[in-house]
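Single chain ahead, written as C-alpha cells, the form predicted alone.
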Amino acid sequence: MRAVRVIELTGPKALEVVEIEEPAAGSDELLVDVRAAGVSFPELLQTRGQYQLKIEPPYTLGGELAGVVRAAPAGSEIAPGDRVTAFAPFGGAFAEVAVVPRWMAFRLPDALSFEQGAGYLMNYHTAHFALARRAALRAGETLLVHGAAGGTGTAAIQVGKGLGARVVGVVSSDEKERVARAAGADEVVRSEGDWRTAAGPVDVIFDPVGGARFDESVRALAPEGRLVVIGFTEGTIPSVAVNRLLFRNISVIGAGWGHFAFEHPEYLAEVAADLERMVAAGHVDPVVGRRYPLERAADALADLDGRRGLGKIVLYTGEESG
C-alpha cells in the first residue's frame, strides 16, 4: 500500500510516498481502508520533531481518517463495511490502510462525505471538549473564535452554535471572513484591526492562536468569562499575570483533548451521540478546503505552515471522495 512516511525531521519536504505493507489490527483494533485522511498542526510539528508525542522515524503520519472498515473484532459494535470517522493516537492515518483502536472509532454520519469525515472526529471532538466541558459554553452566551477560518476554527463555529451561543469569528481577510461567515458566525471581525473593541466583552474565547494574541484575548473577556487555550499556532507560549485574573474573576482554561480522551474513552461515545444531534440539526456541516493526492502531502502540509488552509486540508487516497 502507498504511506506518507516520516523520513527524517526536518520539515514536510522531507515527507516520502513509498510503497509499504498492510498493517495488522489487533484484538482491540480496526482495519479501515483509508478514504480520507485530515491534516493538522501536529502532524507539521511532528514532520519538525517538536510535538509532544516524539515517535522515530521512519513512520507513517497522520492522525485523523475517514473510510470504510474492513475488520473489525467480535463484539464490535462497528462492523466490515461500515463507515467511518476514526483518529490513530500513534500515527497511520496518511495511508491506503490504517489500524485505530476500536473506542476511537465512529460511524459517519450519512449526511457527511469522507472528505468531512477526516476532518471531523479529532477537530469536532476538541471543539465539543474544549466549549462544553471546559468553558462550561452556555446558551445565550457569546463566543468568540480565533482562527475562525481553519478547520479547527470551523468546528468551533459550529458547535458553539449547536451549544446556543452567539458566535464571533476573527479573521485576517476578506476570504477567510467568507469561510467563518459560511459556516455559521453570526459576526466576524479583523485580526489586524481593533477586534477586542468591534467584539465587545465575550463570555468565552477559544483561543488555537496564543502568541501575543492572548494577552488582548484576557482584555476581551466580559466579567467571570472564560479563555479556553487550544494551542500555540502562532509559535509562542504565552503567560498570564494572575492578578488579572483575580480582579476581574476571569478564568484561563486548558483543554488538551487527546489526553483527556485515553483516560476517558466512554466520554467519546457521549460526545459522538451530541455531535451527531447537531449534524441532525444543521448545525455541524464540516467545511473542507484545499484536497490533495497522498503524493502532494508535503504541499498540504506547507499549506498549513503558511496559514493558507481554509476549512480543512484534506488528503484522498484514490479518486476524490466528495
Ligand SMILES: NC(=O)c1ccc[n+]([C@@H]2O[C@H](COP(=O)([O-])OP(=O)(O)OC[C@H]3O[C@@H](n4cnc5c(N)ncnc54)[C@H](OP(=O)(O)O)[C@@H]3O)[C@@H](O)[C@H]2O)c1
The other form holds:
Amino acid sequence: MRAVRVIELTGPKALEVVEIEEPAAGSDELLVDVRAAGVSFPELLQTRGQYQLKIEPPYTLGGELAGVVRAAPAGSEIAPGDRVTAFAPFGGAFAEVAVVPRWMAFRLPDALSFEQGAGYLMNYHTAHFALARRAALRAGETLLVHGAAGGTGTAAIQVGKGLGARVVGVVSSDEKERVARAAGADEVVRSEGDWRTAAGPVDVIFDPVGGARFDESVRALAPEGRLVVIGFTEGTIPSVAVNRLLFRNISVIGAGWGHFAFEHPEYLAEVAADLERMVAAGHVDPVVGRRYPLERAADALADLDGRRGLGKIVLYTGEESG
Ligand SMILES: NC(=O)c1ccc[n+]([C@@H]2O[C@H](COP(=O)([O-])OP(=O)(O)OC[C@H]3O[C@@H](n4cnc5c(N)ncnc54)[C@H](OP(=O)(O)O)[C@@H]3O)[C@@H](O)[C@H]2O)c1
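Can I get the form predicted in complex with the ligand as well, since the one above is the form predicted alone?
Starting with the chain above, the whole complex follows.
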C-alpha cells in the first residue's frame, strides 16, 4: 500500500510517499480501508519534531481518517463494511490502509461524505469537549471563535450553534469571512481591525490562535465569561495576570482533547451521539477546504503553515473519495 512516511524531522518537504506492507490489526483494533484522511496542525508540528507526542521516525503520519472497515474484532459494535470516522492517535492515517483502536472509531453518519468524515473526529470532538464540557456554554450565550475559517474554528462555529449559542467568528480575509459565514457564524469580524469593539462583550471565547490577540480576548469577556485555550497557531504562548480574572470573575480554561479522550473512552461515545444529533439537526456539516491526493501531503501541510487553510484540508486515497 502507499503511505506518507516521516523519515527525518526537518518539516513537510522531507515526507516520502512509499509502498510499504499493510499493517495488521491487534485484538482490540479495526483494519480500515482509508478513503480520506484529515490534515491538521499537529501533523505539521510532528514533521518538525515539535509536537508533544514524539514518535521516532520512520513512521506513517496522520491522525484521523474516514473509510470502510475491512476487519473488526468479534463482538465489536462496528462490522466489516461499515463506513467509519476514526482517530489514529499514534499516526498511520496518511495511508491506503490503517489500524485504529476500536473505541476511537465511530460510524460515519450517512449524511456525511468520507472527506467530511476525515475532518470530523478530532475537530468536532475537540470543539464539543471545549465548549460543552470545559466552558459550559449555554443556549442563548454569545460565543466568539478565533481562526473561525480553520479546521477547529469551523467545527466550533457549528457545535456552538448546535448548543444554542449566538456565534461571532474572527477571521483575517474576505475569503475566510465567506467560509465562516457559510459554516454558520451569525456575525464575522476581522482580526486586523478593532474586533473586540465590533464583537461586543462575549460569554465564551474559543481560541486556537493565542499570541498577541490573547490580551484583547481577555478584555472582550463579559462578567463570568470563559476563554477556552485550544492552541497557538500564531506561534507565541500568551500569559495572563491573574488579578484580571478576579476583577470581572472571568476564567481562562485549557481544553486538551487528546489527553482527556484517552482517559475517558465512554465520554467519546457520549459526544459521538450528541454530534450525530447535531448532524441530523443540520448544525454540523463539516467544511472541506482544499483536497489533495495522498502523494501531495507535503503541499497540504504547507497550506496550514502558510495560513491558507479553509475549513478542513483532506487527503484522498482513490480517484473519488465521495
Ligand atoms: N486542544 C486540543 O485538543 C486541540 C485539538 C485539535 C487541534 N488543536 C490545535 O488547534 C490549533 C488550530 O488547529 P486547526 O486545525 O484549526 O488549524 P487551521 O485550520 O490552520 O486554523 C488555524 C487558524 O489560525 C489562524 N492563524 C492566526 N495566525 C496564524 C499563523 N501565524 N499561522 C497559521 N494560522 C494562523 C488562521 O486564521 P486567520 O487567518 O483567520 O487568523 C487559521 O485559519 C492548532 O494549534 C492545533 O494544534 C488543539
